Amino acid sequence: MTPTLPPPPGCNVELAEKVLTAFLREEAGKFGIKGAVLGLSGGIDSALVLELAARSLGPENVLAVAMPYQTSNPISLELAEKAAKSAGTPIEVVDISKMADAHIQAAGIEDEDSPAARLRKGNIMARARMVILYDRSARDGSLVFGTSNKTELLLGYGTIHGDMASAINPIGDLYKSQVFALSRHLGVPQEIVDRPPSADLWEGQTDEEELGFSYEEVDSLLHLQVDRRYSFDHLLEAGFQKSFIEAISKRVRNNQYKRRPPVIAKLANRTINLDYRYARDWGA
């Protein structure tokens, strides 16, 4: 008989909304910045950040940018436009096909379809999108809001200097299951909530199929392992398979480099990010 696993972490949605909207207002306000820009994919994470941003800064001060590639599912753009309409924000559509293809062709992988080539192409697309967002940030004097959730950050399921980049991230401490709960509370369009999570990097791709496990299962494990500091033996007692615990633990460790600022070799008494560490708004 298969043991019943603990449930994924819950979410006090009223408190989360209050804390996260205040966080966005305060962080942007520290630098006198009133506007935000973010990539809107048609998925639940970016739709949730858009709703939080609109509530925090006012919808007129938030720019959503949809950035389809030539193979992107047309439904992604339709849902992105629906999310922007729901949040009341303007939306700009920028096709990244020519931009990304120039890099893909230069890398000599345009005709390859191996897993390694698909990964490289996906990384190029993600970084092309971030180039566009930071350009809009410079144009408008706005901050880039991040859309990576805690599950993705822990698993390294994202592109460093791509979709994992941002000035501030309101959902980086929310597991995917909590993202769903808060999205329902804030009224993210139901079609987006119901859609299987996907990076939409190739036809038919879904997060859970690519990862090899469900978000509910991995959120339950990560919550106990990271937030409640369960030992390996306690995780086994909770009903998780030994192989699953080992695989997830290895993945979290192996992707630590994505969650850290660049490591600087120490030569002086005070080294940036090691000894010389101040809050982002130090001196403001």
The other form holds:
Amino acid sequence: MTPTLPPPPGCNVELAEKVLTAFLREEAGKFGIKGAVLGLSGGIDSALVLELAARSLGPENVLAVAMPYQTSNPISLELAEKAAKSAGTPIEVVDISKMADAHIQAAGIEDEDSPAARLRKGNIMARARMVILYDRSARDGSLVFGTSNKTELLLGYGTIHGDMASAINPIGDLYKSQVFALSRHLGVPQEIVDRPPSADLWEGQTDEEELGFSYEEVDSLLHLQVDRRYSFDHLLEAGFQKSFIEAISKRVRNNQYKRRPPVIAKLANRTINLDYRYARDWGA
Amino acid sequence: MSLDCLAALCQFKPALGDLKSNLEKHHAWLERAEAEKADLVVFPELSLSGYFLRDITQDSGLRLNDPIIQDLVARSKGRSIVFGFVEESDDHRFYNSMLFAEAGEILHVHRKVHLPDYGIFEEGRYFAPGNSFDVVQSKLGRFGILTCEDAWHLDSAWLQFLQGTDAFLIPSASPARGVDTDAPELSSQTAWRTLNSAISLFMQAWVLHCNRVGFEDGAMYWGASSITSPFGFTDAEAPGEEEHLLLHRLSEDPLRRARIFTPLRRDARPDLVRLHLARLLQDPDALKAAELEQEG
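Could the form predicted in complex with its partner chain be given as well, to go with the form predicted alone?
Next comes the full complex, this chain leading.
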């Protein structure tokens, strides 16, 4: 990162902890549900959500599910177990290899290794995990807690109907840099905090290498652009490269579809979500 | 008349769109306030309906003669009550209203004038704006009601200041925002603290800010209801995030001392304001110049 760039957003960790634990308790409680289930990858985002969930609902009411695929780094499972131990929650391990492979074969890409095929395989794995989580949610009468942070939601760096699927998400308004700060504050195991973020879809993958920029750099830009409403010229003045601002802005725009429900063709006077407008908490 | 009353601010969580359960909650909080012998009981904005209503707005509309309203008004025989609801007018407009009930009667209804329509707010889409900042002459004293955004327009408070307001009642549903700095509290809370202090200091009156708590669609209402003295200091403050009954005695003495210390009331010049306003409003060029200046 160029040293002259503004720093990424700060985070008042005590306040964030207070708001987010109250959020999970209340929003889950509104639906009469006391339990939560979430996918625990061995990475920092899900470890943070697990810690918040355990503090809000009590660790015995939170189920962590680790869902390795055959190519997943074995360290991921070790770290997931460590995170569950640290949060005091039960953990269930479900190997998704057979399930995902069946889908990969049905899609006819089992012998391909192009970037496009890798992406498709990764999406299949993410969706296989979603299927397991929603099954556990139905089995236990619990809610699926989301683990996508604001940076990846804005960049669209996730699989729609896969890891982006959840009932409620406590960290969707925290940038990755803030996820780090809050995780340190809540005592997420050091090895998880120190580990380079990775989707762990193939060997040696890291987010920052795949994205082509650092979280620090992109968080700084997104925070100023989205939260502080800096104009393009103001961002240039702040020291960001023109090409970087343009590329990120385009990426955020192109991924808007992942953040919204499907588009419905309007025919009637009142169309769901357009002019039939109710809060999600309606009737809760 | 000398101000001397025990005020109770009910910082609670209304259920979204559930009038029946919210009415029960009002009664429960009134019981608590009565047990403390409160003279004035204040509820937050839209306390009977919840805030993030969207299309529930029309379903929650109540006429002033509605049994729910009459039920609460009847409860005001022993103490004055201020609560919030969606008011439906005879010609089917919907207002974000606060009702001041006393001695079993409706003393005043304040229809929110400034309906925020920015950020997460959508009030302008659903509500009709009120058009007055009249004050309430209660047996307890003179009160000015400023519903949330109304308070941000200092001219609203000033109009009530000119009518001799002793205490501003500011009900709100303020969503928590801003954890991205090192400040010890939410940026929305800091902003409100500054505002409450400014209103009390400049208008030389008590400020009773009753902010709700609870979550609606992920947004947290942060509570921390407060009572600010006419000197601009916070005299009492409820904790954030949780339900709380905040009690504080309002008295005449600080009003008197503040107004002697700095006689802003005595020295106010509404006549000059009228002259300037008349000139500005009648002279499009002058207004335009003011707008250009603002943009520059």
